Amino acid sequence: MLRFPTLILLLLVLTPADALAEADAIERGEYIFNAAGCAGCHTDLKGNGPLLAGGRPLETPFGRFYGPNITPDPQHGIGAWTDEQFVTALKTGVSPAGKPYYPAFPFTSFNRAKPEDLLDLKAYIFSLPPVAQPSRAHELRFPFGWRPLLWGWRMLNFKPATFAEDPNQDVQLNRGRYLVDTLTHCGECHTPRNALGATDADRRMAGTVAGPEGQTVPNISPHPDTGIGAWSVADLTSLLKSGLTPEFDSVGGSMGEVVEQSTSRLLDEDLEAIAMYLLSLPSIDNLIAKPSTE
């Protein structure tokens, strides 16, 4: 058993250097919540909500959801969920309580993220200000409201994965896979989606003129003509950090939102690997709409 004296004497050695982890993950947190755009979901930025406070409507063709309230708040939030239940949340798409979550909500492209950048994640979200507020509840066409269709629509459409780099590619390909499909989720708003609501995964990236609220969202495989195979990956990297098409046309919308609260955040290199990867896609001919306007 341990004396006094040396308790103390661990705590004050060991104290110093668990403040540093946390102050590291916690920073690493904050780059991976950037990179998945968390607060451009889960804040009522036009009503100027609290950060993560939840009240984000998304008009979807099922309805109406709303982003829920994400804050470190035990009671409204998320402040009683243990490391396990935060990992399990966005890796299987099943809550705490263990009800299925609807697929507005990405888990179909967080679940291949690796355990430790989630628990970075977790400080990250934890370090922030509570907010006591309800989150609201969604507002969805019959028969979507009933919550344990879910478990079906999982059956069909849901595989759960993980990330493994591809020997075949390189550091940077492997970086810019990891981010597009999991950590950014491109994927979510730039795939057609089936009348279930699951992405269609042999037009992967090919844009949809039924994207979130209701916008069009433009073909982003690297086709010459209707997608961005015209583009360099300089084009791209420029585009994601400034908002700026090669045209010198800004992004809007949807997107706009996404280069504002995500990717302008990211590091160059990282930008550059988006895009490296996005042009490494099969070439899908769908024209939707001219990425550089959209």
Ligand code: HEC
Given for the second form:
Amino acid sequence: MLRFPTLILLLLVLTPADALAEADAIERGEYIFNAAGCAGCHTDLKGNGPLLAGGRPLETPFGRFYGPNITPDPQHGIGAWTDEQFVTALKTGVSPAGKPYYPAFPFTSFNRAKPEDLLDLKAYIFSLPPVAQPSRAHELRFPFGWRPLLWGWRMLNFKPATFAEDPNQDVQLNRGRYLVDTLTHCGECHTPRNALGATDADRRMAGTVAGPEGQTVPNISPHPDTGIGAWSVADLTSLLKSGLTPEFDSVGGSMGEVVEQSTSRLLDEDLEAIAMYLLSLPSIDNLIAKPSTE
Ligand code: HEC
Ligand code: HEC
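Starting from the form predicted on its own, produce the coordinates for the form predicted in complex with the ligand.
What follows is the whole complex; the chain from before opens it.
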């Protein structure tokens, strides 16, 4: 809580220019927040839970995770975190107490984010209402509940990096690569994983029958028969905007959520960049049988 004299002091030092800069950061941060779909895993929508207050179950082969409370509540959320702690958590997957995070939190993609984007993201999250609700403990299978195992996992599977523009690629492909590989983290679901739960870099976007919540995730590499090689940029952009495939099927499950909470809220030029980049990736022949519809 701010004490009265502190408030006066703050008002004295916070010039209108600072206030405006802060408002800009919050607005940019909201866009990053939507692109990254932070709300999805951290909000118990089915249980009508408050925004970002946690409790959403995520089923994985290792057990059930619950997205924690990341509202700015200082006790139950992340309200007491400094900028540095927030950036470190997303860029390195390590908590302020020095504990490693499970890759069910896609820091494995977010780590490449530009630090300035993460600061804007924090400004937005900290502008939202705090919720005093404790996070739920994960329910993991033995031995995965033992967090220090993750140090070993990280040595094998995680190399933090920051996105760098590729001067040999045009602006649009660079933007698409940043969005797909970092913020919108398409590969966290569309790239198959090895036995250790790490994404297989040689089979990017090739699809898997063992996706999140046990869902079948289609091949979205540009293979003409087993992937989306026959789709145009317009087909893809329109799916990301509306959730409708070129055959007018609507995508469901976790992709329905991605469209609703993330891609439908992005600018058309960003959706186009995503589509152009995806269609420029290596084509991988991997037939993923469509799940039977109930
Ligand atoms: C696919 C689901 C998923 C998405 C998307 C996701 N998170 Fe998380 N997040 C998790 C899970 C699960 C954990 C708990 C990890 C653990 O306990 O090791 C977590 C942990 C965190 C933590 C650490 C909280 C703490 O108390 O230590 C922060 C901060 C966080 N997420 C922020 C974000 C932000 C910001 C975004 C959007 C950029 C985001 N998350 C997107 C699943 C997700
Ligand atoms: C949380 C997991 C998840 C994420 C993240 C995700 N997808 Fe999907 N995606 C799915 C699932 C599951 C389906 C299958 C939906 C269905 O069959 O109704 C799907 C379907 C699709 C399809 C339809 C393919 C076809 O052959 O019908 C496209 C295209 C697609 N996703 C593109 C993307 C792009 C681009 C991104 C990143 C912006 C992305 N997805 C992020 C899970 C995900």
